[in-house]
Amino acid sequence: MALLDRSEWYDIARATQWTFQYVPEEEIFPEGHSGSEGISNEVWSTYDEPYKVTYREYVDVQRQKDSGVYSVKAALDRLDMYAKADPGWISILKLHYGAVSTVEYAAALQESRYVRWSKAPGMRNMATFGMLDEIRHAQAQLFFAHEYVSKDRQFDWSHESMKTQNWGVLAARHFFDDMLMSRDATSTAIMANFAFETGFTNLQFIGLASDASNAGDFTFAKLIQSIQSDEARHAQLGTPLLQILIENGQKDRAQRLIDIALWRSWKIFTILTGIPMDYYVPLEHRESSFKEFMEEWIIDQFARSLNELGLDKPWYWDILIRDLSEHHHGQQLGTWSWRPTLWWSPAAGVSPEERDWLEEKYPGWNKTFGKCWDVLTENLKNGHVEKTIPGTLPVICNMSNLPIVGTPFTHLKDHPWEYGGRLYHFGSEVDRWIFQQDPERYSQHKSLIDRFLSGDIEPADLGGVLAYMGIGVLSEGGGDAHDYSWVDKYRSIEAKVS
């Protein structure tokens, strides 16, 4: 029997749309879950997914991907990359696995909500494959990370982090729960699949895979390339959805959701990507600065995507451009200083050669952030490690849940707002604006500082905070990735001068 060409049957097979006879449609697709209000079923049926794949094709390709990833891992394990890698690269692995692995399971639940609640048949079909993608991503990354637990217990955070109250986890969970888990299917797809994945994760994984290859970690590079190829497919899930909203008079809704998600994504990625690119990756393996990467691969391309759809750049675009040169440097100062609160050991990244590189990429760095590192370096040269660890907790932004930072001596400002008899603090006017869009959504959340001041953390000291976050329970907290060996270069310079 002759087989039909795929084009002859594909649209019929994936168009699982029918008229319900026994249950009202509003009960099948409640508005709070579907987010389809104001758009007819006829319009939803026009959703046309960019990537068309059958189940048979999907399974075959995924099998080949897994075979390639695990084969490379098996072949390279005996080379013991872990023992040869720069400690800064090991810190990148710990940070990545702890922040991403189990979030992939949340992303699988996100996609499953499209499968059940989206009114667009094509979107339901495409999301089915996206759901399977995310399960594979979680399983692979948890497996790869687990292989390192016997070498370093901090890798156990890959599985445990999202169950803890670590300050970094609180920030990530607040962001992902807001975007992935607590909005209707339409809003979630715009925020997650368009703003977050098209704008950040897809291209970020390309950069991470390149860094891994440069650092000699070909196993991790192969894993990330395998994941990125999936991300490139289901990242496109939001584009036809946006086209439907815009064509049916809901451009303002789409624009607001993108504006919220893009900024929230940016804040998280300054930690996950910005800090590692400019401070953890060994200097000889850095291809570009975080700012250059953002400008070339994310800012320009995302702006073009918005323009092609007839959308505007977010109103805060100039603020975002300014942030490219400063925010992650402030967060690096904070994370390295509060290193005992981390599940990884951050690299300082400020040896004399690295400072020259930072000044070249970010003119004025030495006169601003560099002056703070001057004080830290001087204390370390004199053997006063304790003076490099703050004795108090930082002011936390009530939106990003990250420390409020800025450029020393030039730009550091709190943006407060009172609501419901309480004063909230924000790291930028954009964070405050997001909160103001739906204050009831965010007002009850407690930051780590809120929990400390309200008595949720006992005893009310650093030891109590660390135990509350899981430090000392799952593993010890972080130290300096290179055990302060970079300070010896400054001692050598002083010795030569004297």
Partner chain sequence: MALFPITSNFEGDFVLKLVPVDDENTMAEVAEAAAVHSINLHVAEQPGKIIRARRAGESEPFPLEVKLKDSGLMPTECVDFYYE
Second form
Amino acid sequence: MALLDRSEWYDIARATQWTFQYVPEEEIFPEGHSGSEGISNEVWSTYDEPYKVTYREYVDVQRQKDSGVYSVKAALDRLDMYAKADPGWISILKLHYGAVSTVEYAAALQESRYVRWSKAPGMRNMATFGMLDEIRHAQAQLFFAHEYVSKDRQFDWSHESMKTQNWGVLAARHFFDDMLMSRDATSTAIMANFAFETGFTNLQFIGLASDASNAGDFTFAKLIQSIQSDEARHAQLGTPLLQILIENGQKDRAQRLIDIALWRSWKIFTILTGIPMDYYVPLEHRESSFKEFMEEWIIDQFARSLNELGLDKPWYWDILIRDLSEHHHGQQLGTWSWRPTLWWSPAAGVSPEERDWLEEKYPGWNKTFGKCWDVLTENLKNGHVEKTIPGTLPVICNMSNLPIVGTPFTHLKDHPWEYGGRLYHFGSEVDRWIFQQDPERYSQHKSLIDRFLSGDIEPADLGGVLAYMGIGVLSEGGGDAHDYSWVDKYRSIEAKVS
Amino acid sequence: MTEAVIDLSPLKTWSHLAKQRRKPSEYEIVSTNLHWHTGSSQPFDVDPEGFMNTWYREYRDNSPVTHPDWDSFRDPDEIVYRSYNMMQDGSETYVDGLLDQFSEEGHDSGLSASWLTTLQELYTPGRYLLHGAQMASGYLVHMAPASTISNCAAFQSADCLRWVSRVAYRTRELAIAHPELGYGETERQMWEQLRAWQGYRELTERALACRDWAESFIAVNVVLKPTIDECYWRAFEVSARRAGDSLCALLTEAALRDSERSRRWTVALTRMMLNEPANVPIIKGWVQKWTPLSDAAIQAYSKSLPDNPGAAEAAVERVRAFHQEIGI
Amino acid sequence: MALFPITSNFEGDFVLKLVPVDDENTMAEVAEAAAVHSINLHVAEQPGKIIRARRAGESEPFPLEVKLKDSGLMPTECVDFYYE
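Got the form predicted alone; could you also share the form predicted together with the partner chain?
What follows is the whole complex; the chain from before opens it.
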């Protein structure tokens, strides 16, 4: 007889539940941390993770994965992709690393909360690997981003971003604190592992990986594909948990958590993935549109997994479908217009050929978002860069903490709600609905605009706001990624016509 | 609004490391100053008076043990994720080799009936103890005020899972060799009812219920883990050798390699705490509070160890020696 | 005289904008202030037309001469601006 197969002993390693004798159980599993109320320990011990891995297998497989990723990096560093890359691609790297690296680290803390607070022994073991995975993702992305820090100060945001008050960070922190950091382990696993990871990390890590390969950044492609292979494993933590909740009369709770998490994830990914895919990736390298990826990964696949579990599509499904063609176009106009507030330089992505592509992928784009770009482009054509930068701030949603955008002429609308004597503004009825689910949870948070108006930002002018957001402090803000060279194409068309 | 024109030239590393005027190591680049929910009176941006913010304020930010710069902590081993896997993959390959070889040699069928009883009572139920340490280490990961501390705790938690797994593996092997004995079925009962385990069980349960992050670190790393090392592993190993169970002894030596790494960062962090004079009486008070539980665990467990007189005294002495090494 | 910020939803724009005005301003002045942040930046000018303001979602505009403090609007409330 040689070594035992995993299946022969695996169940013993996850039979670790015992009855507490010296300390009351609620001291060891406070409800606020574990979120296990109403379900017996016998039921928790039936938790069965669909993807099984042992420690022995884990350290072996992960060592090999890292070896692959770091050796590709070492081999390709010499090719100096950075010097040859399109500036739009460099902006994607800055945005991605700034938004993702240390959030991955927070996800390690999230997984460690399951190690400690989950009443399901199988989940505690799987989360131990999930915790290591997230440390891997933080460390690898920090290490890879660090390569570029000596080329451009804006890469310092890969490490520092989440400690700043930049508007994008305020949005990210509100979202991640809500979903990853401040709820009990059971709720967090449903929101973060099931809704966020099985739904959305595919977009960033698979969708963007094909664009990266096309754009010649094989190092980044390899890195994020490898990360996604871990996500695909530990994302499955949430599914058996959902089954347990549904079978034990907590379907409504599960549905509500998913409905909140899916919408909040959608909003943040319009910035993180939607904008880069449809505007920053050089046209010739685009694999699919953001909408097409969303339709594949969320509208089809995620909806199917909800259905398989006996859950419903969120009540706002029709609003989400409409938003797929709209929301990120507004956010692109916003981020590009307020580019001095960013730690990256956004690509406009609206040269004549790019506008043709947008119109093809999003029929009606020219008649709506295109109209705003017409005005911006006209000013640039006439050499008035200063007329393309707003002199005021956008109004910000008190849930997503993103500018309240919409489709020109058709869907732009505030969704206000007065609560406790304060007027709140929301970008959609779904954002407002989330707030109304638990007003106390959200009501004291101040958006960037609330801070500006209540005197938290000094001096209370636009320079003060930029400094408050870390611009001119940590690095310079953004400009146009291509230094407006795309405007020349319009000038030459005009010259031909005249 | 005009475009920012202030010149901020690139640095050679992260701005926070640029001050140290030397090339940072990979460990420093990927491990330092990563917590972004420290340093504010409201750790998380939602639910300011809710459960989680209150918990972190009370048990992390208002810990009686303080330090002006927790982020300055460094793991003496400077372990990063990829070095951890390389190292542990090698260690696991070695352990696989042991298990394979002893299995080939029919090791388990040669064990004596009395030693098989000892394994069943005092060895295989240890997965509960080790899993308790795995969970308690997980607590330190999300409660520690510096990422460099969280990382050490995360690798420690994973190490515990490693040995939960290997003990489970051995449990199954013994069940296959001796199906009539009930290996794989009796461990929970032993852990919950056998007198020998009750000291360990109490120490584990109390360590799990400990909330202040610094006290939890003392309870887990300075008391619980060394108590596991010196008695469950080391004292048992002595009996194992005398019973001819060299597989058990060799596995234990491998487990203790992980413990040595845990102890190196434990020493470093405890000394960092003790460097602040106001912390000294608090730390000493905690060690005094937790050590009797350690002593009781060792006494209860050692009583049942065969062919090992003086095991308890020796284990207690070794835990004390560790405390002295730290400076307590 | 007191700062009175409003939220501008300017027809043809893609984003709601913060427009700091004064409670003594008339709606004509408020519309002018809102126009500064939209017209020729994100929205094309329509020469010869006047800009009207109405409470978000309502059909009738405010009279041009009504002062903001008499409009019944709350600070930061959303106002629709459009060419007439």
